[in-house]
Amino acid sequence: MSERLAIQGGTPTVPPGIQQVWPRILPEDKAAVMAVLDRGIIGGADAPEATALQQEFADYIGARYCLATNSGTSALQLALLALDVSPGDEIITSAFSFSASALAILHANAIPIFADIDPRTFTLDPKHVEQLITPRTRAIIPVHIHGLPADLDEIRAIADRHGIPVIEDACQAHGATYKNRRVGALASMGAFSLNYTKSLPGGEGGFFVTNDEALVERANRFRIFGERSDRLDDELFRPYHSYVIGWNHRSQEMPAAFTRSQLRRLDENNARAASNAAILTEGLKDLPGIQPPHVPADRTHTFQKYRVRLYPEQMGLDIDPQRLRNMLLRALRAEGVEAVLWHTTPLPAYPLFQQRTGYGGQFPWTVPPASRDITYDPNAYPEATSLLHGSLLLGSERYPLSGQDATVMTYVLEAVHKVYAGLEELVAAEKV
């Protein structure tokens, strides 16, 4: 080795303070929020900032309708409620996603059925989806994980054959395209998150989107206390009648104003993330055993997260993938790289789904429906398990690629090459 690793007492590669915290907050963002306070309207069903944001985002992705919500989770829940799902209905989604993809299904009193992933794109495997469909299946929720669209044509074809709607979980994919169209409005409904870690940050919040007037009417009723949306703006004679069990899933004015300001820079931020990803991919291509993300030619990736797969045998190492992953993670972080794991197991392995009594008795269906024996065997998802055991992220939610200058990528690559050159020594030291 030409240089001592930081984890062994050497000098870290990435200079401190060079990485920028996300989101980037500019003077125009602050001015947008202050304008809300100056106006004095800070909430309401038809408040101006939230209403304008809904229209602007609908226009951005090419959707007819958009509802601003208080989270991406609630947007997914509204999509399911708009379908009138019943206790015991089954919703197919990805075994590899954030927990909200499954929790929204539970919030609608339905049962999540997990499908494995494609090993190259990390998105829902259409072949496995079709194997899981039963008469109880009410919807399919493909997840555009890390900012890469799922195989929508294949999934929609399966759904159409069975008469099942598709709901896009686009919570990590603002601005991503599938066959030259932005995701979110390419199926029956879509959901986005505005969590501060996302490419379009709003602090917290989300979007429900659709092209179907009946679905948006139903979703809006559930969004605002079960009321009829055509009576919300009548200040004098609004009856406040609830027609269904509704929630308060609306957004707020100051986050909406902040999001509107950020939306104007979304394409710029996505372009920066893609450029930084290209730098990393080019710099990693000659390192055997480190596989950069794969992006099919028919779609674009926003790189909300940049995941690399690790193959110890290709590195000439006789070591378990998880041990290699953890070793690399510690060494890279010592070098100053924002390397993280972001999930270590598929969703079905979570303790919640290992309870055999209806998730602790929290839901009406404490016994699995007769159509199948609902079991959540983590071993039934080999591709998701293999991915999470043998991969890590370069960049983090606090320091994502979209927020960094290209210079940071140069240092990251220098650190990766430095650690890679010292792998044999690290393995040997660990065995001592």
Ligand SMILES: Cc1ncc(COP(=O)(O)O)c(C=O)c1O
Contents of the next structure:
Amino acid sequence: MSERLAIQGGTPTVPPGIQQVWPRILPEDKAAVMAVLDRGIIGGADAPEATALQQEFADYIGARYCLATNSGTSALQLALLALDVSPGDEIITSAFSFSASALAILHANAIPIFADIDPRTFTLDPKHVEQLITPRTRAIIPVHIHGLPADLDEIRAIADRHGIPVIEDACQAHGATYKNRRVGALASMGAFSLNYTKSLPGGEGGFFVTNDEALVERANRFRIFGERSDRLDDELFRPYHSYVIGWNHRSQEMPAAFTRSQLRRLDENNARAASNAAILTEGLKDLPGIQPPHVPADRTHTFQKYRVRLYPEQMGLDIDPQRLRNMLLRALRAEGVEAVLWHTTPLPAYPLFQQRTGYGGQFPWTVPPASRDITYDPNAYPEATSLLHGSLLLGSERYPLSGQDATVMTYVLEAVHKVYAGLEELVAAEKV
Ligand SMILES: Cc1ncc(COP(=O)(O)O)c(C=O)c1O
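Switching conditions: you have the form predicted alone, so give me the form predicted together with the ligand.
Complete assembly follows, chain above in first position.
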């Protein structure tokens, strides 16, 4: 007889109040923000905090150039605009990502083309990417999902063969390494998010990064109203002339100061996430049917999210993976575990990509040639679909692994083992 589960009226395993809310905010973070207010400069592209942050982050990842932006989405958009993409151009990205990876493509007036994922790493499958390339493909955006770098060498090799650039969506992967180098500037351009849920939180914000002088110059123009960036800080004679349809994607000083302070602890926080992930992975290894995240030997994972895959047949259960997932989710949460789902379908299944516009399925806000008819088949991404149906996250955006003490992991494992032992009974109870 297994111990009574909390969902069946037993005592929850994880003591209330022991999990720490993200981000961890220390006195030095507060002092950094107060110093901005004391200085009295709260915005501006050449303002001191933004300028210092750009340099410090560029140094941190080993990039030549970094522009602070108001979000990761806008950083991605700037990368595409810097390439001068035209309406109807196709940009390949991952079917499994946050919506913004695809929205930024639409914001640049281009068409997202989704590739399926590798079932072990959950990142873009290079073989599928290759099949999707057409004469209209203008860029590939691999996503370092959950903090694990994508197969950059394979993707760059495909891109090089076709003469197209690669843009890293590193919004979830600050400090992750691929072949001993931090991701972000390992391809043409990269984008990071500083959203409050990220490993480097700033409230909201982002970075555009590159090693290419011409691209940073173009991105900067689009970042600030389409103006020439070399005249922006001319107090007397800034011309204010727009040369292209620019946006206002600048950062702000208070978030920049907060982010600078957090950047000093990024490695420490990533190390805490990695050691907590190691505790979970070790503790789950005796549970057939629960597979911890896979990390290839040539890269490091920052575990912004820790996703476990579920295989009911390996648990000896005759149940649909989605039902098992939901059952586990409810039972773990009742035990006090911060288990969540995050996205539950691949991006092409979103209503945005399923609507018919009257233009043969074309997007109304792009102007593709009349012969173009983009339709998204939600069933064309079997790996992403099966992952999202049969997996869940341990730790949430509010309580990620990076913010928790190791004791929390011990309780989480205790709860997972307890629920695992009671699963057969739970399944049977549900079937009645
Ligand atoms: C993979 C990915 N891409 C893009 C973004 C967009 O970043 P932001 O929210 O800063 O616009 C996010 C996060 O929100 C993300 O997780």
